[in-house]
Amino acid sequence: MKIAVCVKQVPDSETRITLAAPAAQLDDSGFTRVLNPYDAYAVEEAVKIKEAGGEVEVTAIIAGPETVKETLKKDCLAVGCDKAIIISDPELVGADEMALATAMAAVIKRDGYDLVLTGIKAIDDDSGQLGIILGEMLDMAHVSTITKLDLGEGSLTAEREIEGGKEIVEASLPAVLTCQKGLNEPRLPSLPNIMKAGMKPMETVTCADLGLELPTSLSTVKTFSPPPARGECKLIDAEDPAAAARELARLLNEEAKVI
């Protein structure tokens, strides 16, 4: 069985943005990059299937700079992925969803899979939009936000989360599946794997070395804006609770305007 994890390099949830007027473009320069950590989930998946016995190779795809290679090392390869794919071309820099999903489908009809895992999301535009693309694209069947898997011969059992229960899907290979917190707990990356990561395949290709034109992105970020300031905190003064509770509703009802 041959597995894909498509995977993107987010900034860290604790970085720190500095936005002081609406902007076309954010200052990214000091940001810390990570492995987007719904894509975790789809690493460890793929890892523990492999690890169940069979042979099962593993392949990260991602579309970035070179710089990518740092996260694809730490965050992939020394965690149990067995390869990666690099797609560096800069007009794919900032692109959108449907501009990814075309180079990443480019490389798994290229190559061919049994199974395609990426997460539900990427934490920097959570449009969630990747896996549905990606099985379109494929004309491959395909389930979303999974929270446990099990693979047949030739098919699978996922269970998602839905409003009020669970849905449980079937579905026939090739598939392409979205991960979501409560599917597994990621492991972290020793030393060791760490060094031995390096030693492992990296093919770095562009759109052309693909047979692409170079996809056009449907969508586009026009501005950034920081969010409004915070108002001045009115505190109420009052002896008797009740004529405090009547001024408060009195102020969310005129001023605030949430009830």
The other form holds:
Amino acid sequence: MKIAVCVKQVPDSETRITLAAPAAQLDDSGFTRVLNPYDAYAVEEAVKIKEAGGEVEVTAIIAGPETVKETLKKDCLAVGCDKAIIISDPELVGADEMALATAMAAVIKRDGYDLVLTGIKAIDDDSGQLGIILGEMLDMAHVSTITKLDLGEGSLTAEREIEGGKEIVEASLPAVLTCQKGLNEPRLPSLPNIMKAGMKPMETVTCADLGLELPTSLSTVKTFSPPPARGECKLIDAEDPAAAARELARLLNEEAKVI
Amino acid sequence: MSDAKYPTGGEFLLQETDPADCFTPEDFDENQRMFATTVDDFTAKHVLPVVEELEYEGDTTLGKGLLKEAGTMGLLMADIPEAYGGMGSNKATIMLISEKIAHAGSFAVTHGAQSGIGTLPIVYFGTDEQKQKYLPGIATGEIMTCYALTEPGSGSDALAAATTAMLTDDGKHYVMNGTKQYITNASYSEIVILFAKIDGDKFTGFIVDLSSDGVTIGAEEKKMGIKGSSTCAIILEDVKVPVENVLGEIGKGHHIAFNILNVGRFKLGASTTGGSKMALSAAVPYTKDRKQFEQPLCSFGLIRRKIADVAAAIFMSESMLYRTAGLLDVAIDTLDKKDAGYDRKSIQQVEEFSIECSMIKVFASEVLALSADECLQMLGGYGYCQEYPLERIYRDERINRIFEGTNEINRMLVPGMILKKAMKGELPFLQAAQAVADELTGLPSFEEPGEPEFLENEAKLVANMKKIVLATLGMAAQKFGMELKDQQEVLADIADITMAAYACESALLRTKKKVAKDGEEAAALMANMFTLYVHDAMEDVSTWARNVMAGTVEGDELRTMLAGLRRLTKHDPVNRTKLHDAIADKVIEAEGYTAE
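The form predicted in complex with the partner chain is what I need now, so please give it after the form predicted on its own.
Everything in the complex follows now, all chains and molecules, and the chain you saw is the first one.
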């Protein structure tokens, strides 16, 4: 069985975001970059399937520049993925989900996989579209937001989160699944495995290598701006609740002009 | 050894080091950086969620589970050779792991007992059979181990141990009796590296199975800090230990004990450096958020001074720590890994640097004392309350100046070891000391200094500090001869001068290496921290040296020496406020220690 895990490198959630003046672009020079936490569930699930036995090969697929190599090594290869493929192409910088999925789908089609796992979304842009688009492009079954997975012979049973409960879905393989918190507890790499990870194969491909023309991105990010500063909180200091309410009504009417 | 191609301990006093040859934290490779973040991740995932139980409720039983977890992540195997299931890491990597694990508070002590002092005696002195039997399990955490040297009646004077081991009539066992105390991890360890006197006089190391009949583990000590670590006595009553569990040679237990202490000391230098960084990280964000007089605390000069002084002191610790790691690695790299005696020879290489190991232990633990104290002060009343971690860091810090050889004992060792190496002809110390003495008593140079280059004045201060070490130690050795060992105050002052020289030179070399690689601007923070520290240190060095001289000679001789000393210590003051501001800006922006 061949499993592809589509992953993304994102800024650490504790990274302080600064905007580079004057173009209002993100200043990413000081970013600490990590594996997207939702993708870590996908990696862990793939590795667990491998550990459960049988002939399983797990490949991590990522798009991005040279800097993704550290994330691949420490958070994918060192925790049990067998190899990694980097789609490194200037055209993918700032590309939208459609372009990204096109490139990933090309790699997945080229090598042929029985199962594709990815996080439900990436914590940087929060778009959550990659898995769905991949399912469509690859003509595979797609189950999103899974919190439990059982693999059968040529089929799978997954639990997925829905509002107010859970849904149990059966699907045939090959399939694309997006992973949600609760699916598993991602392990940390061990120090010896970090050392061994350096010896695992890491392939770099470009869109040209894949014979691919990327679709024009339908959306582009024009500007970033920090959220507006919050207004000041006013505490009403009154003798009794009735007086406080009168003062509140007055302020809402005269100052805030909302009533 | 003096003609060896690799450096030897104490040599820094007598020669110049090329910055390119000085290992620095900027030289870590990708694997080492990943190890560092993995240790941080371990602490965040497994230790921080149980901080309350560990550190405030003092649940010492948690250490065992945490050690197992650390074992599965490979955090216990750095020191163990690959042939026995470990990683056989170099010293720089081992120090980095020790530095990072410090953020785990009490667990750092638990971790150190298992992976350091509980492991290394077997690595360095065990037979192949002993290594095969124990090391793979110790590496993964399946076997818990600890180290027992101290007794109720013998602490610093470790060789005065009263625990005895008597051979049975059939020659198959030793029967042990005695009490060991302050044994970290004793309550849940399977084995202990224990020292006892065979026939009451031959001090010898043993591997003792703690499940043996006659072993009693005492109650947990009620400690001031590191409350999450287990500390108990081990009482031995007619405990039978198989003869094959003798570690090393009979009567040579002191080789094990003292050599393991050397390694323990440099590891402690690493963990206290990590602790200092933790203290600063716990304080700086507070000074940004907390406002008084409608201004954040970090905008006030006296808070900024504290931030900068602590950061500069950490920079010193860190620089000397990793410089020493590099020296040890270069020395160990000259050995043949295939040599059957490789492990034993590597500990001999470490022993060569016992001067540096002692200096790091004392210096870095005292930097942690400063960091804990000043960072607590930055939080004011909140710092005194358990709601913030500084109250705990302040208590936990204290032990570091006591264990692995008190700072007093280690201070005695520094000049003592230099002289020992000089006597053995390993260091051409006496000739160099004579040359400096001649310079001090000779005529001053009237050379007019030109416009100084970047850090040129400060580099001169460092060079002069090294001369002052030679002058004071040479003088004291000449005056007191064999009696010098009893002149504890003189020795301590000389040790302090030596530490200042080593710390300042290490920081200078690191800064120069950075300048050579990335330019003066990129090295500005390092240069500022070094400059701030070296000027302050020269004031201290001047005082210590004057005291040594006054305690050693008198009359005209004293006056001549003091005049010479004035020439060496002369320096114009720097604008400290300006330096404090420049350093504090960077540290406040990074919300903790940074050298970038």
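Take the two forms, superpose them, and find the largest set of C-alpha atoms that agree within 1.5 Å; that set is the rigid core. Residue numbers count along the first chain shown, from 1. Because the structure is predicted, anything quoted here is derived from the model rather than measured.
Participant: Fitting the rigid core first, would the Cα of I236 be found 2 Å or more away between the two forms?
Facilitator: False for I236: its C-alpha shift is below 2 Å.
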